[in-house]
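The chain below stands alone, shown as structure tokens; this is the form predicted on its own.
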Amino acid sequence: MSAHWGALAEFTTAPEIFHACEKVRDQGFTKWDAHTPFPVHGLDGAMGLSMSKVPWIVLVCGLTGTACATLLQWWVSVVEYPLVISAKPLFSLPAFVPIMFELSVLFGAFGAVFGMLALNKLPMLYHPLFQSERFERVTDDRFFISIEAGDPRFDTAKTVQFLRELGASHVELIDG
């Protein structure tokens, strides 16, 4: 493994980084990312990213909220505090629907927020890319590809040369 965190390549336009991402993906790199000042349409496909797991987390959490609301209301109405009011049944599902809906939304929202934070490994208070002064332009007008040294295909000299061949205006190694 290298003494560097990885390599950082700078591009000037969105089409340049789009095509560069396709080539990085085709080379078989797995620990890399693209950094852009605005969303670039189709970039996730060019990077070969799979669908997000967040919708599944939200679904499971929402169904858990529904189940918790139903169980709690059943337990209170039938087991712990049974009251017969106007000859209505103890377990009256239509009366429970608003609470079931609200807990589904609440649990789903928590699942979305905390699932996104966990999958994105946030909060991350420090990242090695922040050492690069050029990387500050990612929020303004530059596009970057970073390849981590932990990638199985990473070789310092070959990776830097590969990034230069992609048409990067600047390539630098980031210390780890």
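Whichever C-alpha set is largest while still superposing within 1.5 Å between the two forms counts as the rigid core. As the structure is a prediction and not an experimental result, all values here were calculated from the model. Residue numbers count along the first chain shown, from 1. What changes on going to the form predicted together with its partner chain:
- In the core-superposed comparison between the two forms, the C-alpha atom of residue 28 has shifted by less than 2 angstroms.
- Fitting the two forms on the rigid core leaves the C-alpha of residue 104 displaced by under 2 angstroms between the two forms.
- When the rigid core is held fixed, the Cα atom of residue 139 travels 2 angstroms or more between the two forms.
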Given for the second form:
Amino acid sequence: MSAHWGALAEFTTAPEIFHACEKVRDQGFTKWDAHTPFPVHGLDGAMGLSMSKVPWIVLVCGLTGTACATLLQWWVSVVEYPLVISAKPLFSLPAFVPIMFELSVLFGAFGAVFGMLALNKLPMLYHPLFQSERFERVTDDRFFISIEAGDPRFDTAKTVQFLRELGASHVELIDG
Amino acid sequence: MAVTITDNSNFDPVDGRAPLILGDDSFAGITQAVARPMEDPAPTALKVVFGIGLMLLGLLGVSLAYLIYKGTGIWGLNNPVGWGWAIVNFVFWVGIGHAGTLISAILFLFRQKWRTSINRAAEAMTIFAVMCALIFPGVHVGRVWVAYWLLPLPNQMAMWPNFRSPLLWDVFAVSIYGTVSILFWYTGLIPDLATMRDRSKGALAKKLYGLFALGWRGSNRHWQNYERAYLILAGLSTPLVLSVHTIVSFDFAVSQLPGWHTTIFPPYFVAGAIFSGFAMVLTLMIPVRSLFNLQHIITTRHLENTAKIILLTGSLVGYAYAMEFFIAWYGGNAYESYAFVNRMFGPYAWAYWTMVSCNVITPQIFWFKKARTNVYILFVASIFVNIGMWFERFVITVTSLHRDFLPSSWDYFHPTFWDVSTFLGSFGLFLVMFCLFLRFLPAVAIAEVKAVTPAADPHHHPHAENGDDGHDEGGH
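What's the form predicted together with its partner chain like, now that we've got the form predicted on its own?
The complete assembly is shown below, putting the previous chain first.
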């Protein structure tokens, strides 16, 4: 194949990138992405992405938190350091609920943030796209579509032509 | 519709939605407006506040050093009043911390788009307020060097904390609240740190922003997971924020003391916390928006909405005050009735009436639109609420304690110099952190504000007439 990493097309408005994504999706590309300064509503559908897996990670982490809190409080209060207070049972479940809740939230929140970063393969401080000077505006006011050279449907000349036809204001090739 | 809308507080929701952002609402315009204050030389006012903050922070350092050297005897604590300003200040700061998460999480779940202009600064306020709050339980244990006994850690005495105590729940609740708030805040910051990375001219700034932006490149595959994670964090933070002040109120309510032992405490504390937090949001945002020329992003409508929440929660707090008295009478418990009559007419009547005037009477001014849209009235009222909410915690703590069951142990609490200096010092920490935040991090969530502008809608057509859509691209 080529020495290129892929092609990068620039768009100026949210509706443009939305319709362009629909067309790239319909062409059957798989190794491609849209880059936007903010989450564009409905773009997941326009790109044909499947549901995010973050909720499952959070569920597992949250339940782990509940289990850890229950185990910790049971072990401390019943096994390791039994204290009889106001003749209450050693395993006083109602009194353990606040910490069970708190730890579920803590573990769930860690799951949400670190799960999200892991799914996104971040941190990744270097990426071929950062070579493009125009790409700096992706965090300001420009929208981009990148198609990787590794995509089976990628053909340097045809893909660039295709991106131009989508209405891109600028198309460039990114070195690998 | 007028081409340039300068006031968005007068829209009837039936006729059309008012724009959230006034003036230049282009994407580049928003980036520019938020980032410029960090790139221009720091305004003198910010330097002055930072200087005052540093001095107060020094005072905090001295106060804490002397406390650790000498012990809690330097405070005005006496025999019945064993819990003084330390707990008052703790609850005061934690309460302020509640507005940030309320704005970022609860308003997010309710799809209140106006939150995007103020959530970043409010979340920062939360984190710094929780830091200030954590100082007090951290040092009021007396022997600071064994403060780790609060945590369930294995130690040489083979001793473990009592999980049936609300004080331990509190350790978990507040520290987890602080941690989750930082996670939430940082997650929201990632795209904006990338914006700063791409804007920065200096090599060091580019490196540092780049490092913390984690290589964010606005990928939609990333945004998808990011948005889902953000929604879940909001969903987790909402019950969390309600639980935190509930558990703080358990510190009091689970005890047997008349004046503390009431079931109304959890909702009453949560309402009070939101009340004080929103007041602090106004106290901070009114100067910030004019200092950084952000009036078109943090508009009168944002301030007005905040004032409405203050009116609501202030009235809830007023209702709680009344209900406490009603139950004290209706419950027929002589100690309980005495505690409340003593609050109103006893030696601390001055503190009680300060609290009522600031918390119940002041917010009533927000029934009037003129008051809700006038920055000077808003600012002054917010200061009154801050004062009132500090007094609320003082009244709850001290008036309930100072009259013991045995009249021979009755006493009056006098704060010492060190009580005052530690409290003032905590404001130093808060101010220093907040000034650094304003200087080095985007004070408004850039990506989120862009997402609520009309142009962000992928089905938006700038020139189409849209009957139920009150905004127009107008001049740009």
